[in-house]
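First, one chain by itself: the form predicted on its own, in structure tokens.
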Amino acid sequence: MARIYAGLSTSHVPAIGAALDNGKSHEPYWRPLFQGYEFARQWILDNPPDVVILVYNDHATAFSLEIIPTFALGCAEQFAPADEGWGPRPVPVVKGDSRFAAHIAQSVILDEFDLTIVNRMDVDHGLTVPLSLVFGAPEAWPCRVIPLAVNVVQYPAPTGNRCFNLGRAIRRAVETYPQDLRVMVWGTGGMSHQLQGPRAGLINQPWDNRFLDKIGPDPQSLVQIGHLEYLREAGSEGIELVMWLIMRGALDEKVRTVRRFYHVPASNTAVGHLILENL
């Protein structure tokens, strides 16, 4: 059967993609950030997934404010890089797994999570930047990717507890798929940042590091964090961290931290990155 063997989390800052695409990754400002992902690039070569379920948020490209699904699962065979206003990123088309995605959708919906099934969708930097950070710049992405878009743009966003339980439901879905697949779940977004208003530029390093400390050994202490705390402590875009809890919910109760990385700043954002392995 299919099995989830590890999870990965990372921020998905659009400026990271621009730095990569414009050959700036070796500049002094960017070099420390990209060096922080060298471990992940080697680790993924040594521990390759067949499929990545990649949890991210759409930034008003595939979905507008007219239609806002709370959870949307990409069930197509492929997903093109989105044009976010300056042309699509020069990265490969994302190859999906429609059969596996359909199985996940059926299992999770019958498990009483109301997913939106999306059979055509372009994917923006929220999904492509994590792929670039971990896989570099290949001619084709080395595994299939199932996108799971979460609304953290327009309130009400889902709670951390709801996201954690969705991760558990995804794990149950994966474990009932008969094909032998090595599966990773990636949670993306965050960490603390705010892009507008009087607190624009907010970064809360102590709060971020407490989140990194607890997500592996004590995720239950994080699932109870409410929207107001995310807003107050991590900024208006800090709510993206609930997507990391989907990844964590999909893993075993006990995990091993393989990699931890934290860097400030990347544009106006604190960047966090973890690799967690099931024991």
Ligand code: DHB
Second form
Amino acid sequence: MARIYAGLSTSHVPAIGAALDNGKSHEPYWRPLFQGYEFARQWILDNPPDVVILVYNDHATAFSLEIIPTFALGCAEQFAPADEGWGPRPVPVVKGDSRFAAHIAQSVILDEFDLTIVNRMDVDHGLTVPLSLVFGAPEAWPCRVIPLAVNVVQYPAPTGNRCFNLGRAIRRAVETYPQDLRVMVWGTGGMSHQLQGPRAGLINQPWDNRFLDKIGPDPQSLVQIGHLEYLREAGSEGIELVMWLIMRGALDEKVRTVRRFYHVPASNTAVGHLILENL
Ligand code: DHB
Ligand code: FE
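And the form predicted together with the named molecule, for comparison with the form predicted on its own?
Now the complete complex, all chains and molecules, led by this one.
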């Protein structure tokens, strides 16, 4: 049987990818950020996944404002790094798992979460920056990746509660897949940041740290946070944090936090990162 053994969350700031791709990760501005991921780089070697279900948001790259799926599951055999205006990042093509993704779509849709099935999709920094942070710069990514793109760009975004429950449905889907696979679920985006308007640059460290405190032991205290609180407290892009709740919903009720890292700022964003293991 396939089994979820751990979850990982991380911000996905595009400037992190640019720093890596341009050889700047040892510069004073970036070094503390990349040092914060050294634990994850070793942990993932010791606890390698066969498949990562990678929850991220597309930033109007693969989906324009013409089509905006709330939850879109990547069912293709592979996903190319997207050109976001400066050419595609020089990172490997992302290999998917069509059969497993089709099973997840079948299970989750019959569980009444109406995913959009996507058979062709380029993946932007929301997906490739987390892979780079955790796996470095390999010739090929060391595992298969099933992208799950969540709309947090155009309102209405899904609620945190809906995301948490989708995570639970994903867990039921994984647990009914007959192949022996070690599966991780990653939730990306956040933490507090606002990229435009009079409050651009907003970062709310106490609010972020409360989110980091609660998501492992007490996710129920986070699922009711409404869109207005995300906007007010975590800035206009803080809503990306609902994607962490999909990751958390896919894990067991009780988890162990094996890694917690928080760093301000990377570009305009408060960077947060957790590894949670099922007990
Ligand atoms: C930044 C952060 C993001 O999450 C994003 O998608 C784009 C930009 C930033 O901090 O610059
Ligand atoms: Fe983003």
